[in-house]
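As a starting point, one isolated chain is supplied in structure tokens, in the form predicted on its own.
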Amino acid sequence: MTKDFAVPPVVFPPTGGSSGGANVQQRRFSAIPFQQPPPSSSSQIPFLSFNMGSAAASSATHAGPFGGTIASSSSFGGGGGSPSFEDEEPLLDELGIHPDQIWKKTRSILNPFRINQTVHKDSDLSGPIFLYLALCLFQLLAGKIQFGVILGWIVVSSIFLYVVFNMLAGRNGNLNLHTCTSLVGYCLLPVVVLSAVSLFVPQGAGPVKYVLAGVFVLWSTRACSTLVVSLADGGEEHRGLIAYACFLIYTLFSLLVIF
């Protein structure tokens, strides 16, 4: 037995462009243009706003992450655009360098008979470093490269005088190493003057150099021993021994200048 299947007829659309093809249903999709979704209030970024007045007002003070207020950079300097530098200290003061104080201490050493002890109560190392560089420069002009030697002798001399004074003064001694280094450095001024004067002394005038060296060594010894005894406690009764230690220190520096 054969079974018949119902097959729908196949209809071909006409090619003449007539309205006879109305029976054939054609699917047409309408092209919908792209539309940007409206921006929500939560996704709007505040710093993209072009309202400069509201941006300046909101950026002046805003809340920090922990509930505090953070001021913007425009709030500094009295509300101006640039910060104010009137209240800042000078650069030399921030570095601990006081030229007027250095000059007063240096000028007090120039007169060995009337030394002002009050200006040396505040010890510093700026003046000794300046005198150290000056001595090295004069020695370099004399053809002697002694930067490391002079620096090492200053350190050793300061430690030597510190140990000697505290051993003599005992428990009453209050001389610290910083003050001792400052005094040894400032009293190096006569040796610096000796190094500058020796540049103009002829090579054959040996006795003249010895006499000059003796005078400048006594000058440095008197200045250093007077300052050490006056600024520290317990050294008045040991003035002679302290002066002898200072004499040994500046004799070593004078030997660098002579030879």
Given for the second form:
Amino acid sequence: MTKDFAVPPVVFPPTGGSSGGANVQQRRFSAIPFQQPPPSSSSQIPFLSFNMGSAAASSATHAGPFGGTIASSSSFGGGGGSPSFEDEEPLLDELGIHPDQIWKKTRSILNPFRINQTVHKDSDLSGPIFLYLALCLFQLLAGKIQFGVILGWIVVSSIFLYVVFNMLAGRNGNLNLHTCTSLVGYCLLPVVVLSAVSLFVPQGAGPVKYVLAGVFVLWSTRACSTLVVSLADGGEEHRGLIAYACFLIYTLFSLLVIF
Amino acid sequence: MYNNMGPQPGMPMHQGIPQPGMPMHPAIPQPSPSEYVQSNISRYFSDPQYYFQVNDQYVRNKLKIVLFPFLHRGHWTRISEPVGGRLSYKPPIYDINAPDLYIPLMAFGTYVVLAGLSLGLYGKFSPEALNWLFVKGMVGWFLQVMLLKISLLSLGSGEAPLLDIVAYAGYTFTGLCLAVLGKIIWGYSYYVLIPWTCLCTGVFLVKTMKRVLFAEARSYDSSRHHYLLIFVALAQFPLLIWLGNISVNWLF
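Right, the form predicted on its own is done, so what does the form predicted together with its partner chain look like?
Below is the whole assembly, all chains and molecules, this chain first.
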């Protein structure tokens, strides 16, 4: 393809080329991982590199106009005493999101007959948030915008389960709200699967949808009541009563999905 | 913490006993979540823990009493026991006539869920409609509590604990759930189940209120008692018909 316009060649004046080359040499030795490798010839632009807190580089760039501007910008970006980039924690760890733990917990609920309770001992809320977003996404694909509704219902139902469990368990009930919300959120997985599956069920098949919803709600109830009873004290003799409360919660969510 | 240090020469370390010079870490007893819930609720009501001492067998038998009060062969009085100098009633596990809050709460939840289901089957489901149904159920519960409380007050004995009245009022939702379930399964059964439910709830409340009045009333005025009890039973009919009529607008 021929060019329609003439591109004028860009020529950079090689002022301070020798000192710029010296700066570039010194900067190459500072070994910051994200620094672009400087070009070999001295008349090229030294690339902007963000030397966070490396005082050696900023002190070496005082010579030359290019070095001066870059030094100001890099020392601006470096600041005084902030930790260097490689000392920072990975972002997900800092936020408290552990994807492998989330995946392990989610996978433990996928088997409806044998639920691994030890994996759920330390509760987290990032898995439930992810499942909530997945449910909202599938509802969105079905044409229903219910982000606020589902979030509100998750909050209300976890408070409901918390109150019911602690009142039934009596003196030695020790389910706390964080664990409760975490369990209610993780056991939403079957409802998420139901909403995904019901996208493909044809429109007129009413009873099929109800039977399907019933199966998934029972799966959810079994998972939630098993986990709640095994993770908190005092619930063993009230399994059926707690299971009924969980059943009500997940039937409510399945109503959102079917209708 | 003490295990890691091991035996040190010259200073015997005793587990758990604070040594002079060691930093003191007094153990602050953390309230368990159930105590936290209970301590916050018991500031305003009588002890709510009493109403949740239930088990499977109690729930099943109580449901039988509430739904078929004619078939209850035993007596209706609550068993009382002297506790700390005062007379208090036995908890629900030991006494079938004691009120509990688990069944009313679950019955209310079941009513909301079933009402949502019935709305959905007629194609009118939406989350806002479900919220209105929740509000309607709450208003119905409140009206029932008011009815019982006012009838108790007008006979001069308002000392029954509030949660008792709330529990008795909440038992109407069990019959209501049955009626709504019947409507879902076969439309015409609703017209049989609603009068049946009203009658059963009326009988149950009359029998319970009679015992409450006998226990608490200062003056026994026979005809006023009976008229009020009949009024309570008759008021169930409009209330339950209103609550059982599941529709999008919540007023009727």
